[in-house]
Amino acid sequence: MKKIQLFTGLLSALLCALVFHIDAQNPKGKFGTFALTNATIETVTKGTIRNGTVVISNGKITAVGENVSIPQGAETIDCKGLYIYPGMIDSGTNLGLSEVGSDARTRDFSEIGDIIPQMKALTAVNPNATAIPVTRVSGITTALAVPSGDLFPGTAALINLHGYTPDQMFAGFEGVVMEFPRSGRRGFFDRRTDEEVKKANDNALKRLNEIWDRAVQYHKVDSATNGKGAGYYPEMQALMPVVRGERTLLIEVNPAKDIQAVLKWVKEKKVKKVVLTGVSEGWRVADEIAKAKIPVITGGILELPTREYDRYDQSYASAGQMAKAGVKVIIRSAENGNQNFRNLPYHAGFAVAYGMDKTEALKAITITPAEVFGVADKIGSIEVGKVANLFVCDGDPFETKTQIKNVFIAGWQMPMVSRQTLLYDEFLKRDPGVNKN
């Protein structure tokens, strides 16, 4: 009985000795109410407000102003010298579906089928996904989790990269993907020839119009018996909000071929809520984009071009080619091969050196998406009244030195921990050292 409880109490120490360690190793987020004094406030939507406060109660911004009155028991954030920018929003991202590239177990953002729009990116995400709290340190608060394969491969989501489950997490705005089918090859490895690739090509469009059509008479069953008498058939049922106008259609297509194509078919079809994704060679056709009046999300930008005879720098150029269109823009990281989408506020600084005006790209990563997404009265800039995801930082965030401060996500101060932020920890200061004693 001794050896029992000797090896009951040993086990039981153990226990208590790895519950410590791991809560050493995961500092939790505060919630509380905070005030942001003696900052730089871009607000985004409002201008610049010098030597100001933004003050965070119930997970709100309940006071933006030079003149602002600091509630009682508040806690004081001193940031004179730095800056209050609205938290960032990466438009293209599998943030939450996939964990280690080479397992497909950990992989979450592809499933079996072509016809698949039920199928949720919501119900998929993993809260605590490592790439999450490596994203959020860097000043975004917010991400589209987008599922790709075939033709409709899935609905993408909105997340906040804060929470237990992703029902904590969901911002507030769902869309249906679409991979619009490829005219041309699909690399220098395609070796089919041309008229197996107009045949392919022909056949997938043949394949998506039976599809829309498909969806259409569903929901004229479906309103004609009132949904009584459609039937049990998940693929429509999740098509039927597009076909309505209540859900947007979030449409992959990247050669100006494509797009044109793309361009059309939404015309033909009626199709009211629209948003382009990737749109690499959307410059090439930016007028049409904008007459069309159909925004894009773009990006990466750190990309090489499309075509070898185009200027090394295209790829650099293209969002603000668009935008000087009259394209609405917003710009994504797409780093789904590296999970780097801490990056997305380089992507935009990019933009910025190769062209496109500075307000817009900050826009295009914080209001501009919120407005797309319908989300614009609750993120995307520093109101009164919004959720309280904005991060404090020592200077222009499209520059690599700046260092961001603190991040807030639904009035939450984030531990500004990652495991990059351990690694660098770790290794910054061994004990021992590298030398040989």
The other form holds:
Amino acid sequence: MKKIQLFTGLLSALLCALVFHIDAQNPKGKFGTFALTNATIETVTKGTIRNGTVVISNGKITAVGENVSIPQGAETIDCKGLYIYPGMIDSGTNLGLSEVGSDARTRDFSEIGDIIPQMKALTAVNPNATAIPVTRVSGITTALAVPSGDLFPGTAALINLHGYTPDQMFAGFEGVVMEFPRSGRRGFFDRRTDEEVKKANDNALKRLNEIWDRAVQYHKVDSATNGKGAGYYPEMQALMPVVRGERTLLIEVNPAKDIQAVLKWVKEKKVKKVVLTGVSEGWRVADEIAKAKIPVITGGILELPTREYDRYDQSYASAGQMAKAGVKVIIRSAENGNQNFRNLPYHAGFAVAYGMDKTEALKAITITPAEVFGVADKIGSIEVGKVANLFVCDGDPFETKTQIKNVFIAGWQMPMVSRQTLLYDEFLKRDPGVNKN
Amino acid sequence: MIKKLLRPLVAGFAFCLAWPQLIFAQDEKPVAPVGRSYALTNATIIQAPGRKIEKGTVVMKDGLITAVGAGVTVPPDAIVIKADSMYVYAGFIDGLSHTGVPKPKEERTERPKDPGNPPPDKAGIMPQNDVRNLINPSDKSIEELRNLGFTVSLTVPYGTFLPGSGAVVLLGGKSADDMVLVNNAALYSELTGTQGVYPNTIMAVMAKWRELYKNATQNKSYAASYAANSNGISRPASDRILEAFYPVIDQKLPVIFKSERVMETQRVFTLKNDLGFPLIIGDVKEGWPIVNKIKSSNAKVFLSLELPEEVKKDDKKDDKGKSKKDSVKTDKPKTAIDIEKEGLEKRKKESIALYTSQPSVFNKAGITFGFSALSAKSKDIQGNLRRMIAAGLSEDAALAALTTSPAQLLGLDKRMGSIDNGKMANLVVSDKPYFNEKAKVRYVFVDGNIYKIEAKDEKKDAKAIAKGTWNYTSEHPTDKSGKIEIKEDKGKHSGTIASGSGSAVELKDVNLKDNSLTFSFEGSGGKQEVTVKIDGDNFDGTVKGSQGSFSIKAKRDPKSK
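Switch from the form predicted on its own to the form predicted in complex with its partner chain and give that structure.
To see the whole picture, the full complex is given below, headed by that same chain.
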């Protein structure tokens, strides 16, 4: 009996070692010079190139076009019948900030406290998060990691989905997040009276204004003294660039009434760089948003309507309605609960199916966010000189049947494996099988 | 589809995750100020009684006043508060109160086995207590007093006889230590005995006081001789109670007595004359009959900010009475009761006037005095000050009693009491001259920290509106609920009431004064009189009739206003 135990013990130890061994041998990314030939290239900014070539060298796109000379020593990848798109940007995730939803130790997106703009998502990003490879093998090369919580829950960071340290992943944009006080109830569980709801909202707005006034004061003192007079005050130091219009304020807001309140607030406080996020009822006040010339990051698109009496497809149509009204629309997946950020193209696809212009939708997950985040010179389209963030696929990426063949992030050819592909392979070839003998 | 099914589950899960945040959200941390450098510009600055600067600037940095004057330049790091048309005074100082000390809950304690010789704490003998251990920086009393312009308080523990030592505290700060300016500033005492145990009567309290003091004197000298040469002398016992008296015996620590009435004050003087300790009399309410005695005693004085209530109603009655009398004079001769009543009212008024004019009497007698908020309700303080001024105290003298005099009496005049360079940044800013009836305190600076006071009284001042449809509920046995419709036409009100079961009945004598609404109607149980107070879209009051008095509440349909 003991022998058997010993044997099984040894066996399991061996198996464990083997598993780790296999893990350790995960294919690495490959850096070098690549020529992707014979492909249909969707440059996004400069139209479609048929039968073209993209050359990637030293992390950048060095050539795009039909007649491109392939540099010596370049690894040629024949993309005949395939399409090349710029890497997609998901502008609303907690990618890298959360691992296991049920384990508080792995949830880094929500810190305790209501005024903590100095909490930088970039410092918390875990480059080894399992959701990162899952997302990138689906063609999403860049994501905005957004902290959430109370009034000022932190500073969001744009990250490329490859790297071993957060700094390696940083894609050049950070924005302070604000969750605008909700004027309505939080949900069916909210049993407060109308008066209590109003009072809570009034208090929250009062607090918001108080914080903003402080930030303005801090900026004034800092300016007047060339940075010497303002004391150590991390919260205000984090808000000061927003007051000065040097950093973007990402305001999460959803109900139509609150959106209007935000527009008024932004005007009153003269906030220069603002992006609205969420904006699920943006279609109700689309004209007002367009008039204010404030871009929106909307989504998830695959959601239920916000009000019971709305049409079943209202959430799918919202992005298109806003775009038609003249709003600069960015689409996010906001799949924070289930980490399925890889669904981003299908969110955009639904927006297209329910009225959004297809090119607009593609832009909404590529060049538009890059423009809004001020990194359009680096990412968001396939152009010479840009960072080589792109993917190769066999069809329209908005369709679920489309396979992603290759993904490049900052010139690194990504291994096309993730926890999900490994599990898929593992269970596709089960041994022993599950057939009943 | 699956997504839709999962949605409530996910929502539930997300809610569970968010729940702690909801709780935390309610407990918000106050926002710290950006810096401690402020400039109040373009204000009328009353530096001290009699010293005024028009359109001046006060600059503060790190809790100190760094510049005052008309042509002062504002330093670049200062947060500027435009105080145009506002009035700036030095922060007020309260000479005796329990500010910051939560009122202890009354507990029924077991009677000691030997009430004639109880343990000291049962007899209220705890002079070793330190008020610092009892202060709660978030106690409501701090904010209440601060909102009136007070910045510093001599606070003492609750209790009778010898509750402990007091401390001079700032009315703002995160912890008790943050607040304390002068620790062990005075030993607090009351000539009140503790119920059911010795010392209970005034003679016993005084006897015990003497006993403690003399024992302490003896113990102190014994301890001194032991310290000088301990050889062959038995060790003096440690005694915290008696040791608390040592600095008093050394004349380094004053005893502050709550000394409201004449008799009390005289008794305190007896103790002082017998024992010779430095004395402060606090919360003096009735000092005018012995004003000369107080002056010659050299005791420091804090007069109470509490005054007996004004007899406003009686005044009106008098007026009405007079006019009636004028016309009815010939008809009805005054009865003996009338004369007696009139006499009583007159005596009442005269007596109240004595209390109100006390500060002016003290001022005329040349006594330097401050005020104490020990027994005054904070909402009455501003009004009471105005009454004192109306009774002859000059505004300057009143301001002195709130600022320079208490600073001097507490030995803090180098640090506070006026708006001068180098003094603590304790200021009060009001929108009108402080003693003006309509003046509201807008900002208070305590140790250079700003406290903005919201003008929340404005709503209350606004006249209540009675017009509209009110849905009422009452404890009335028959008319439990229903509707009241009130209409308004050129300031005159009329209306109807309909109980749930009955038809509408006309309202009579509908009167609205400030926020109190009165009317009557013929209900099922005869004439019903209703008196309610309106607060926004709610009212609350009573309905009186032959069946008794019952509560009535109502809510207005806001659209019907």
